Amino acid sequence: MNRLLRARGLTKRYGRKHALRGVDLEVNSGEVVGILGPNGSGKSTFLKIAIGIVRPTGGEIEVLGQRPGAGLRKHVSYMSENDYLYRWMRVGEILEWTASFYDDWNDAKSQEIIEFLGLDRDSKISSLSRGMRGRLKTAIAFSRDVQLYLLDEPLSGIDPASRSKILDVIIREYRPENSSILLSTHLVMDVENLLDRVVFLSDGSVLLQGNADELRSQHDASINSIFIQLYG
């Protein structure tokens, strides 16, 4: 099995407050792993490590066989939690403007998705919904055909409808034998069939991980219910 990310002992602090505090974790090829945990645990924080934001403390950190950087966002597909999307842009726009920075964007897949997605090319962003943004950077995330996948709160202030077709994308794209996700959220009840493994952290610290099956075999519960035992 292919280890496509490897971290050991991460840590992150802004002054005095951790954000990460000492985190292992591993993601290999044709898995989804799941960073869970409430708002402030350390979930984007990992992530933006991973992809080469922001740099750790101490510990380390592999993603694709190199140390995260600039160059690696040419390799990874990463979306944020921020709204990024430039709304004086039209969506036709913003994604020809992002294509020409990847040699891995897929126009055919793009345009798929934009329509099973039911965005409109010549629609403003700023005329969008939260939810039709949303919808948006998925589709801009898996317009691109990478190993791996870092989601960071794909769901969050998401409405039901867009929330559903977010989803369904990621199911319908998500290709095991090609490539691997690691996402981040506090919404599991959406994401449990999805999760091959996961993670959970609380202030920057993991409290439980492991293989999702086994985690439910073991405390005889949903991967959601043993997030509100651990955080309720």
Given for the second form:
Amino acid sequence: MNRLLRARGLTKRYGRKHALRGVDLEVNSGEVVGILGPNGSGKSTFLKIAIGIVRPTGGEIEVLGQRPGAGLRKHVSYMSENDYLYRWMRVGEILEWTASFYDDWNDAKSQEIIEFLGLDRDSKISSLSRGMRGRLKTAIAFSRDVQLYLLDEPLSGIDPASRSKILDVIIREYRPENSSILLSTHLVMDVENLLDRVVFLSDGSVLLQGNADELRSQHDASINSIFIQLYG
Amino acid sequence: MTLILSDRFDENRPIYLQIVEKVKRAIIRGDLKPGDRLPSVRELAIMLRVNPNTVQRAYQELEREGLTFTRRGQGNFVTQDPAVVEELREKMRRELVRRVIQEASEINMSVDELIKTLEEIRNEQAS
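Since the one above is the form predicted alone, can you give the form predicted together with the partner chain too?
Now the full complex is given, and it begins with the chain already shown.
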């Protein structure tokens, strides 16, 4: 098994506040890993460090065999939790504009996903609902053929119909033989059947991690119930 | 395979085991016949809305139990050995009845009482 991401004792401090307190986490090839935890537990910070837009205070991290940085963004597809889409653009323009940055952009796949998600290339971003913008961000992330997808809160603040569509795209486009996904979310119920492995974060530390089906057996409970017990 | 999809998952139990059980029930009912091809891992993952790795693990388990076999590059197929299917049917029947007896014992119901009640209910449903 190929290791795509490996973090050891990763810490991040913002002034006196600890965002991460020594996190060990790995992503192997062909798995979907979920970083789960309430808001402020350090999920987004971890992903931002992994893609290289935030520098760790301590510890080590290697992604696809390199230190996170500008070079890595060419090989990893990162979906930000922020609403970064330019509102004056049209859907088609955003796609073309994003495609121009990446050699791994797959136009045929992009077309297929856009169609599946019911997005119209001529729609203005400013006319899209939040759910539709979430769909578009997902489409952009999966239009690239990469080994590693990092999805930061792909479902947060999105209506149920769009959440369901976004999950369908993840399942349809995920190819275990070629890629892995690391996603963060606090909406555990939605991703219950999607995750191979889960990492529960709390206040910047790993509370528990393991294979999802093994955790269900051990605890005689769903990942969602374990989440509620851990944070309740 | 449409009937396989009819019920949802009990999320408190491993999902891959529940896929194994769904396929077994489809084989016993005859929805999947000896030699039938199972949906591809990806097809079933999309249908059931689960991670393809979970389906892959379920298929490996079915193969380990001798209920399916793989043909290279062609996919997974239901066993053509009728004895294996018969054995599965018998095993599932026994498991079901053991579960019922276990639950009955939890309310101090004897096997004789269970049989008596079963017959009563059968007569009620017949009339």
